[in-house]
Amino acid sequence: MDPAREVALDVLRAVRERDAYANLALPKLLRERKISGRDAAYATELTYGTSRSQGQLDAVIAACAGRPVEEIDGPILDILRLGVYQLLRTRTSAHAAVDTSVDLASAEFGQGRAGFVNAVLRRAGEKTAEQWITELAPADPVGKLAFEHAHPKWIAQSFADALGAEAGELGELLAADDERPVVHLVARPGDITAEELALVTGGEEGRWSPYAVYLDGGDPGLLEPVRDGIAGVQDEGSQLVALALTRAPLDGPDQGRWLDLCAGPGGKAALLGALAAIDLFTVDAVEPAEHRAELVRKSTRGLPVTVHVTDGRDSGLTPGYDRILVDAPCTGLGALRRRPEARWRRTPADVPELVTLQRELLTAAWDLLRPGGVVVYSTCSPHLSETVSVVADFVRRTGAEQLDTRDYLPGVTGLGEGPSAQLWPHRHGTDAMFVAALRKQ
């Protein structure tokens, strides 16, 4: 069997059967099976592309099979998704896409089911992707764009709502969501500059964060600065969130007590710790899950960061912090580029429970903040229920002073009407991070 297709199929199966994460399962299997070079690149394209396109692929499969995909056995559906993706969204020849898929089905299930796979794929290959989109896409504008770019309609609608008056950019945003993101590195302040990191790695200095470097590709874990702990992998948007916290003005002097209330896996805590170390400040980092807390410890080793394994809603920490970051758990709709299967896992029913958690964490942070201190609330989601609605409700209940966050992201354009800031993949090349700064009267 073709090793690239076989490993892609195994990852798709793990995602479907065990809720595995494709971006974690695939590298592990590639290492175990010693797959590299072109085969590894092709396996990556097939795995991530099929995962991202699942909804669109399922609509084509259902039309060709004459039955809903829920009535097709999971292992056969995995093979069909992989085959239809090759037919419609890659340059793989129709002959190769069909024959290799039939071989996969035959090897595992015999000729009977292989014949079903053959029939469905041959029907799918009778039309181009554009023709299938024209035939199957909903008539309404948002639904059509969602289908064309393989997003659930509810997610596309939430993006359009967040774009507001700029909803005409929805197609561009959805297209950006389907592109493989550039690797972003962060240079640890006090250890290496972005200019030096770019020279060492062959990367390019970032546009927005003074610590960001862009890489075209490769495994960043093999880079010497990353191995030595003086640089890390961190989306530039996440860097800007941490920087906004350090730049927002306090009432009264900064006594150097900072808190990251939702610290796992540790990227923002590490950047905050490095910045705090320059002024001999300290950072407390809260993470309730031990395995994620260990990631925070590794990320912040050698920095003035103390990790607390506790629930941020009832941390037991002593109040009086100058600056608190609440990078709250969320739907993750702003990072769909990096988690290819996530768009098909989330549902609108996930939002209310997360909003409740977000409000509780923000309230807990407020209780730990000193008068004149600043809380920065952020989510990796632009969904209005998780962003401006949470902040507006909190300001109404507490009388918090909402600062214009855009002032603390100097040089960054296209952040919205304020006072909060919204980053976008199609505008900024970052995850869709939302940021709001609140000062205690």
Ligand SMILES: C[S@@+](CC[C@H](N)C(=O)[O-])C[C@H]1O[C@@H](n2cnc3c(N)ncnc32)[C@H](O)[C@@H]1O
Second form
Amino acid sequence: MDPAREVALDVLRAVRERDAYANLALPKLLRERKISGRDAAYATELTYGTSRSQGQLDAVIAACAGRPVEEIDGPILDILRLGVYQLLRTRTSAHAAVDTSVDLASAEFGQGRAGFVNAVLRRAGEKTAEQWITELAPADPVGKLAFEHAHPKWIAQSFADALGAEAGELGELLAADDERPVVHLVARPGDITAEELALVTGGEEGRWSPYAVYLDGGDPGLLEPVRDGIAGVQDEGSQLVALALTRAPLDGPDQGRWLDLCAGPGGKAALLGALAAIDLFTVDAVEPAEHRAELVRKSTRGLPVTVHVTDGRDSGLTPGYDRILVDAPCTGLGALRRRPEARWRRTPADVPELVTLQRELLTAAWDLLRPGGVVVYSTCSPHLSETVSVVADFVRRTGAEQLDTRDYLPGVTGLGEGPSAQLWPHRHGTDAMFVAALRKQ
Ligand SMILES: C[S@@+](CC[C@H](N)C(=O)[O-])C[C@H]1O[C@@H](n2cnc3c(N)ncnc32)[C@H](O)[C@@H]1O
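Alternative state: the form predicted together with this ligand, after the form predicted on its own:
Up next: the whole complex, starting with the chain shown before.
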């Protein structure tokens, strides 16, 4: 059996049975099994592609098996998903896709099950992906686009809602959401410039953040500036969020007390720390999970950042901060590009609980802010319940002054109607980060 398909199948099973993350499980297995080069690239394409397309693949499997996928045993379903993905979404020959799947089933489950896999895949291979989409996609426009681009409909609908008048871009957005994201590096201010980092790494300077560099490929962890801690891997959208916090105008002078209330794993805390260091300011960073707090300590080593392992809703910190970032826990619907299986794992039921936490964290931040200070609220989700609604409700309750956040992302176009700002993968090449700046009277 070929190592690429075996490893892909093992990861799919781990994701289904143990809620593993494909983007963590796959590199580990590739390392353990010493798979590299073309086999590793093919295993990656199979694993991530199959994980991302699950809903579409399942509809085809159900149509070919004549029964819902819930009635098919999990391990057989994994083999079918992998097989249908190869048939419909890769240039693998139909012959190879079917035969290798049948071999996988027969080796583990015997001839009977292998016959079932064979029958389903032969039927699936009788039509092209486009023909299956035409046959199986729902008629309504959002449902159709969601099916075509293998997104759950509720997620596609939430994107359409957030795009508002620009909902015509939904197809483009969903397509961008399926592309492998370009690696973004951040050049740590005070240590190296983006121009220097681009030169050293062979990358290209970013479009929006003065600290961003785009990498064409390769393992960023092997780059010297990353190993030395003067550069890091960070989506350009996240860099812009941290920058917006430092740029929003305060009433009165900045006394240099900054707070990152949801800091783990520490990407934004590191950028804030590096910027604070230039002015001799300090940053407190709060993270309740010890293992994530350790990541914050690592990413901010050598910077004026103090890590507090505590709940941001009741941190016990002394009020009076000038600037506070609430980069709230969220559904992560804006960063689906990075987590192949996430779109099928999240459900609409996840939203209300997170919204409650987001509101509580924003309220706690407000209590820690000095009059004239600024809170930046951000999420890596564009879902309106987690973004505009949380902010509007908060402004209503507190009378906070909502600043036009777009002013603190100079040069960035297409951020929406304001006063908050929404970044998008298809427009900006970043995660779909939401940012809102609020000033206390
Ligand atoms: C979106 S992530 C923050 C990402 C981070 N700012 C960065 O740039 O690397 C949200 C973080 O909030 C943390 N969190 C969850 N509940 C929290 C709470 N009650 N108080 C503070 N942080 C919390 C999570 O553990 C997670 O690390």
